[in-house]
Structure formats: structure tokens, C-alpha cells
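Just the one chain here, the form predicted on its own, laid out as C-alpha cells.
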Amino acid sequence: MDWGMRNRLSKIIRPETGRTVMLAVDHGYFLGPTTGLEEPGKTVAPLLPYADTLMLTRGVLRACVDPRMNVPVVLRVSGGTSILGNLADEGTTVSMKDSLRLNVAGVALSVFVGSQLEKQTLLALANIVNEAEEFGVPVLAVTAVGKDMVRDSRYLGLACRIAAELGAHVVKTYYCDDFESVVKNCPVPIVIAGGKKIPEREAIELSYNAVSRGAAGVDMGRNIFQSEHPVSMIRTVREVVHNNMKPDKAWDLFNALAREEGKKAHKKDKTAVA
């Protein structure tokens, strides 16, 4: 692996921890105004000071995020589906040149292992793969699950290690049980997906129950940014991921910050109305 692969994986994974705090926002991609994107770059600018990596598609990241911000990116290179349509049916959006041009830290893409269009999706890793290493650019697979298709430990250990032979050098995947399984039997680092919005007690449960069992860290959207206190959810999955938080303690941090945050907004609220 040359210098120029591990130093983007640096920005990816924290060396010091081992892990990441991913926030995702690429929703809109095939969702469209997602609820809590509707505005993009309002949603990402408060939450970026807490995130490791922010996980977003190209046309948002020009039109919404500042370039002066410090923070890497790994862009989504998949689309041309939307939720009308079958998601699996999925192409490569963005070439690497322009990917590079957007100095990101990692591309992403999603893998449908299962679908009727199964070889599509997993010759197309394998061609970003190819050219990614030729640039030394890291690629994070998604494990997208079908509807058909059942969140066990056999099927994503299945889909993780596929991603993983292919290639990937991260893997995007849900929290199942015997999840050590699939960490064990898959040679790259795995990060969990959020999924769709849960109460905060139990994804602060998800992320530690991930991380303790060998997930290299969360690529969480929804169930940050869709929080009441979305600044005080990253800042407490930080804790967890990045500390080992156990969550009795961290739903108190949470519970904690979120107060913090309540009486803010109600100073600035006052303050604007004076």
C-alpha cells in the first residue's frame, strides 16, 4: 500500500483510536429532500466540528459545504436510481479525475449482493477499485440490503467478505447478531451503518454494541442528524466510538448536552426576537 492510499486512510480511520465517526448525508441521492436535508449545508455545518470524515455526494458537497472546511470526504461515486425505481439497479456517477479534483479522502458505492443485478454491482466495485488503487484513493464498499434480503450475520458475513475480496478496503455494513463474525471473517475494517431513525438511547446502544464487538467505528446520518439535538448526538457517538463510552453513561452526556443545547437555542431565539 503506497503513501499516498494510507495517508487518505489516516483521514478516514483515526490512527490514534483505530476508529471513525462518519457522518452521513448522502441521502438525497436517491431519497431526494430527505427530512433534516432539506437544506444541506444548514444540517452539515454544525455537526462538522465532531465528525471524522463527512459522507456526502458531489453536488452537494460544491453547493453546500464550505471548502475552507477541515474536515475529509468520502464521496459517493454510485447513483442514477432513485426511490421510485430499483435501487439496485445502479451505475458509477463520478469519474475518478473529478473525484480527485474534489480532494476527497475515499470514494464510496454500493454493492447489492443478492439483487437480480448482483455482477453488475460487484463488477463495478471491482472496476473503481482498480482505478482508485492507480491513484492511491481508498473505496468504501456499502452493503446495500434488499428488501428480500435478511440483516444476519450469514448474509452480510457473505456481502462483507465479497466487498472485502474484491477489493474494498473499507466496508459499510449493519449491526446484526454474532456480529464478531462477520468482523472476524472479513479482512478490512467495517464500519456500521445508522440506518433509519431510531430513538437515541438505542442507537447510542447500536454504536456501542458495534464498536465493542470490532466495528471500526459508525457512518451515522439519519439518526444524527434527524435528532432534536443533532449536535449532541454526534458529539456523544464521538464519545463512545472514540472513548468506549458505555451508554448509561453516555445517554447522560447525551441528556446533558441536549439540555446545553435546548438552553442555547432558547438564549439565540430571545435574542433574535429582541
Second form
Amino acid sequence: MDWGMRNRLSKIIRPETGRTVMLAVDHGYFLGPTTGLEEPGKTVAPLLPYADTLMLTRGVLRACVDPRMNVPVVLRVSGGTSILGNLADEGTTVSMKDSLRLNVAGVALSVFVGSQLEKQTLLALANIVNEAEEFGVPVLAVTAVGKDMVRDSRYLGLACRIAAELGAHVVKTYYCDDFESVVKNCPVPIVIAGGKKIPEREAIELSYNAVSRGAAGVDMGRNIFQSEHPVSMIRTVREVVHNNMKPDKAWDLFNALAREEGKKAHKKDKTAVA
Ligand code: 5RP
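So that was the form predicted on its own. Now I'd like the form predicted together with ligand 5RP, please.
To see the whole picture, the full complex is given below, headed by that same chain.
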């Protein structure tokens, strides 16, 4: 693996712990104005100090994120469909040249194993890997998005392994029972998506279960930015991911941080009114 590739990978997965907290805010590329991301710049700004990597689209990056920020970007480079159409019918949306111009640490695209369009999306992954290898850019393959998939270890194991075989450097999937076997059968690091918003305590447990069973971290969106206390949530998830904080302790930490976050927001509201 060349220097550039290793350097970029080390910006995505922290070498100190071998783990990462990726903040995913790319949902709008097929969901449109997702709850919590109506103004992505405002959502992201207070979370950035606690994110190892920011995952988003070219449009939101350029329009809403301060280019002076220091967080490495994993750019979503697939899309072209919406929640109203056939999600699997994605194409590549950003050239490698533009990704490099945006100074990315990596690029991400979805694969839809088991859909009628699996071949199209898997070959798109292979093509992006071919191009990305030329420039030392890691590729994150996102698996199992969509309603039709049974997210069990058999399916997720299949999707992750295929993505890795085609050259993905990191794979994103969902946590499931027997997650260890998904990890064992995938030769590259796995990060988990958080999925739909669930109570904070459950999202903390999900993160803990995933990393303690072999995930290299999380690429989490809604369970952070849709929380009433998003900064407290990302800070807590960081402790779980990088310091193996157990769920009970992490839950106490979240509550303590949330009280502080609540007080600060209250003070800010009062100042705005005065
Ligand atoms: C959608 C994505 C999202 O980034 C992913 O689902 C992570 O976000 P969440 O934690 O909200 O599920 O890749 O295709």
C-alpha cells in the first residue's frame, strides 16, 4: 500500500486506537431535507470537534462547511436516485479529480447486493477502486441500505465480503446478531451505521456491542444529529468507540453532558430574547 493511501486511511481510522467516529450527514442525497439536516452547516459545526471524519456529499460540503475546518472528509460519490425511486439504481456522481480537488481522505459509495442492480453497483465499486488506487484514495463501500434487505449476519456477511473482495478499503454495514462472524469474514475494517433514530441509551449500547465485537467504529448519523443533545451524544459515542466505555458508564456520561448542553442552550435562548 502506498504512502498516500496509508496516510489517508490513518485520517479515517485513528491509528492510536484503530477506531473511528465518522459523522454521517449524507442522507439528503436520496432523502432530501432529512430531519436534523435542514441546515446541515448549523448541524455539523458544533459536532466537528468530536468527529474523526465527516461523511457527506459534494454539494453540502461546498455550500455549508467551512473549508478551514480540520476534519477529514469522506465524500459520497454515488447517487442519482431518491427515496421515491429505485434506490439501487445509483451511479457515480463525482469524478476522482473533483474528489481530490476537495481534498478528501476517502470516497464512499453504496452497493446493493441482492438487488436486481447488484452488478451495476458492484462494478461501480470496482471501477472506483481502480481509479482511487491510482491516487491513493481509500474507498468506503456502504452496504445494505434500503428496506428490502434482511439485515442478518448471513446477508451482511455476504455483502461485506463481496465489497472487500472487490477492493473496498473500509466497509460500512449494520450491527446484527452474530456480528463477530461478519467481522471475521471481512478482511478489511468494518464500521457500522446507526440506522433510524432510537433512544440514546440503545444507540450507546449498539455502539458498544459493535466495537466490542470487532467493528472499527461507527459511521453514525441520525442517532447523533437527531438527538435532543447531539454534542453530548457524539462525545459519549467517542468514549465508547475509542476508550471502550461500558454502556452504564457511558449512559451516565451522556446524561451529565446533556444537562450541561441543555443549560447552555437555555442560556443562549435567553440571551437571544433579551
Ligand atoms: C446512507 C448512508 C448514511 O450515511 C448512513 O445510513 C449512516 O447514517 P445513519 O447512522 O443515520 O444510518 O450511508 O446511505
